[in-house]
Amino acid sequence: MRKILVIGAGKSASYLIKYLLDKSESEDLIVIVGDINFSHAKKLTQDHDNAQAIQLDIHDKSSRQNAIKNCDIVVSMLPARFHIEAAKDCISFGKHMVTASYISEAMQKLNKAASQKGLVFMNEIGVDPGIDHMSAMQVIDRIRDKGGKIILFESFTGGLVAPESDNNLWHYKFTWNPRNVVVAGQGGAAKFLQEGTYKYIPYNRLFRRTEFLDVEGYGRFEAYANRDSLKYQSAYGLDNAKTLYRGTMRRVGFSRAWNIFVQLGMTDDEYTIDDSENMSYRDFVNAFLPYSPTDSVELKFRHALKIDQDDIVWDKLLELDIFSNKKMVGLKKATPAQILQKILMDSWTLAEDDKDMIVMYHKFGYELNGEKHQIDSTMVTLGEDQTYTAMAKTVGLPVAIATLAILNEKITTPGVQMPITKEVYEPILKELEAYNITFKETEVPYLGYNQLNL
């Protein structure tokens, strides 16, 4: 029996483990699920005959190395910062490795050693990054194969709430790590290329520079720029493209309201608030406003941010109950971002019967035989329940399919890599279609920069 070690039994591992267990009989597999919390690992193995649940602390060198040494391939579903120790062990013991995370500098440094040992270290094989890479490269390669030249590429992804569970004014709930939502866009200006000109959007303007996107059957969305849209320019072979833009999707109106928190400083994660554990939500909000012996917190807030009382943004803020004198922060020495996250989790945590949704949108502008063309490509995936979410599906299935393909020597090119070659993306995208993860392509008139509200 061939052994697959899955390290990490968090929310994104459900589909991954189910896929591997469903294939375990025909593929002669034992799936070992290790997590620091044994009960999490046990829950996802479902007492399957071909599954083993183990307690595994990634920081415990002995147990980590013992688990890696006794498997054929390692799948790390841990946070990105924890991959590297397991990756070094994989080099030592000659094991392939798969992660859904961005390739870190430390991981990239293992490329030579992995290549020399003939090991496949597949990274960025989740949804974003992952399905975005594969679906984009499939179209880009197809355009190139018929002689076309890419002049525009835009790519957007959003982890959102499904329409039937969309019941708040923000049209948003946390479907992934809440912290990543609160601190999104920080750490430098967003950078992209528009009609041959480098463009930059500083954090304080990020959520007021958006692009609108319409997805058939799901309505209108907006997108704000990712921090570095040019990160994959060379990898995708788009060095001559005139426009390159990558963004995050939300429902229309989210960004304008979120910008209120940015302007006040509530998303800051660089300093801590004194006596934060004894603050009410109202105290927290008031801490960012000028002192007044007469004006209420609400009045000062509206005045400082120039919000009319009949503005929908004001209703969105009231819906979060941020002016409550009864709800307490209860976090010691917390940063503003940590406090804001706690407040938002009261309202934006998925209910037991809520479903999530992944939306992806690509735009490809190209020249062929002297004429300009454009292809718009969209994908929407809905979750089933709180275990088998759309996020877990679109992250876990590509990881699982790639893992089995590497084990079966269908993916053999060694080294630290992401899924941008035909060897990788063609079979994976084909199999994803069986799970209703499909893209709808539409030929539209080429609009170029006129399409951008940037």
Given for the second form:
Protein chains: 2
Amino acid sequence: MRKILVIGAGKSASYLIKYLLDKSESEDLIVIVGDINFSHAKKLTQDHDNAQAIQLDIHDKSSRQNAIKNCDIVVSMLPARFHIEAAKDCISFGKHMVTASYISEAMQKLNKAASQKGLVFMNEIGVDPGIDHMSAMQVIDRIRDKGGKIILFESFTGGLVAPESDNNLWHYKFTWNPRNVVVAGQGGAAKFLQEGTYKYIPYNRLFRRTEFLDVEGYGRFEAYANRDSLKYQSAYGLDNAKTLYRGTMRRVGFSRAWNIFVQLGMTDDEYTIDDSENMSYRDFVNAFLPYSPTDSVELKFRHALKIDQDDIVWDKLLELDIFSNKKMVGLKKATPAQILQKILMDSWTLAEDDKDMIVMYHKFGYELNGEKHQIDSTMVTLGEDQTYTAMAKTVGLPVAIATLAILNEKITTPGVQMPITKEVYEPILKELEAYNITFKETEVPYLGYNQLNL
Amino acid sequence: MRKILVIGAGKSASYLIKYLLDKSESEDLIVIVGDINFSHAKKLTQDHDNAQAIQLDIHDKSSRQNAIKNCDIVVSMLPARFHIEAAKDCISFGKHMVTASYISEAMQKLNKAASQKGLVFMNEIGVDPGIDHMSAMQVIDRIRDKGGKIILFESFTGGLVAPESDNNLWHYKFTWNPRNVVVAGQGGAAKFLQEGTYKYIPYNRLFRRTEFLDVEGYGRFEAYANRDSLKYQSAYGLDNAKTLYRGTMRRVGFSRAWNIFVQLGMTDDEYTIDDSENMSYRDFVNAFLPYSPTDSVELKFRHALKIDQDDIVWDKLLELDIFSNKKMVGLKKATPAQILQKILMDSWTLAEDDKDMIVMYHKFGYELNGEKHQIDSTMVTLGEDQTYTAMAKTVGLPVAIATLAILNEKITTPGVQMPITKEVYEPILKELEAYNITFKETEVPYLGYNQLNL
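Starting from the form predicted alone shown above, please give the structure in the form predicted in complex with a further copy of the same chain.
Whole complex next, starting from this chain.
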């Protein structure tokens, strides 16, 4: 029996563990699930004969090392900052490792040691990063194989609420870490490449420079730029591409309304608001508006942001009840971002029977035989329920498939890596199709830079 | 003969040294001017019999310590970060010290040692900080002495171009460090107090939340908020004040036009622009606008910022020649802020015969015998030429006067301090009057919060 150690039994581990347990008989697997909270681990193993739940504190060296020594491959589903100690142990004890996280500098430094020991350290193999890498590289390699030259690559992903559960004016609910949504785009200007020219968007303009994306059967979406669209330029072999753009998808209208919070300063996470605990939502809003003994917070707000009385943005704000003088913030020494998050969680938390949705959209522009072409490729995955969410499925399945492929020596190239080689993406994308994670490709006229994005 | 060591013979040292040399006969003074560049020191001492110029590198321990040992008091006119080594030597050798800089944490830590040795370490005794402290505390103490209770304090300072040299559309030229102007307001939300409520303004709104200030004989100014208006709340004894606001003054219209740069991201100092060296000014502007093969940079700019064709803001931009495709940036790996600074220096550098101006405006609201009152106090100082500028005068004179007062034991309270006690401000403000640095006070109806600042 081969032993797989899964560390972290959080949201994204459900599908991963289910996949591995479903294969455990035919593949001779024991799946050991370790979590700092034993009951979480126990819940996901569900008394399966080939599963074992253990209490595991990643910071407890001896129990961590004992668990790692005792397995054949380690899957870390912990937050990215916790991988490195386990990764070092994997080097020491000669174990493969899989994570869905971005490759940190510390992780990258283990590349030489992993390579020398013949260990596969597969990272960025969730949905974004993960499925985006694999699905993009599959098309890019195919275009190259027939002699085409990539001149444009744009890639967008969104974690959204499924259409059947989409019942608020923002067309948005939190399907993942709410904090990441509130502080999205902060920390520096977004940088991308348009027709050979570097372009920069500061945070305060980010949500006003969106572009539209139509997905057949699902309608129109919009996307705002990620901070660094050039991150994978070299890894993807796109050093000669003229347009590179990566973004985050939302339903149309989200960004224009979100920009209101950005403009007022409500998404700032760098300082704490005085006496935040005893503020009403209305007091919080008023802290960003000038004092007046007579004018209402509503009128000051409309005036400051130039919001007409018939603007749908206003209804979106009212829906969140941000002008309530009854609802209290109740958070001590909270930043504006933390307070805003709390207000949003009142409205945007998934209900018991709500389902989520992952949407991905790639654009590939290329030259072949002197002519320009474009392929658009889209993927939509819907969640089943609150445990088997689209997010858990699209993160967990590629991790699980890669883990088994490494154990079965179908993926053998050692070293710290992400899934951008045929050896890795072909078998994984093939198997994902069986789980209805499929891309729909269409040939469209080459558009070049996005002409609507003025 | 008493020996005064002045370290740093930069812009702000001219008046300071002139004052001390003018008094050197009657007061038995030797003024030693040390600068890393000997010729700078030599220029300001002008072969005066009681002056001595020396080459002094603040980082060269032995020459620094020899110079400090050999004097009775040290005046450091270096940038604030360079004071601390000299300050520690002053403690070791028992010398008083004077600077015009904000009290750093490191400086504050020397308070105990300075106090124990009976040494006066006077700081923040230039113009802002300096004259603002003294002139404000004089009025605050007077109101308190007659039983009044301060409920509002607002304070504004501007370093501007004198009316006779005010010949551009921005009504602004660089009269001090240009870099500080370009990055002004960055690094966190501005915080202030209005009628008992904390208010916060994010950077992207800072230049749209100005208030107007009228100075008799000089017309109308505007002011944007400083980052921390509450910094001196306790030091001034204003813990019960309901409105506290500090700001920076500009001519009306500056901020609305400056906000264009803020919105586009051109003031960002946190990242470098690719290939900045070979960009034209037009390329730089275009980096913040979407690509188009046909639309002009001008139209994209107007559309992005919603600038009408007859908006004066547009003329201000044209005046700076920011759309030039001939003028080159020519700076390697430059940040947007560095590039913008270069563009502005083309237009905003003082000409040979230009004069500068310092403007200060305080508002004091108070309650006395159940009634509310307000005193507005204004000061305007004009420069004489490019050496004896208003900035050098208002920074250098209070430093010089304080230095002599400490030598003459008129200021004796030891420790690290700023000029907020009567012992300090009364004699200095009195003497400044002889140099035409005077405040004009007017009783006005109590207005409370600024009603125009919506």
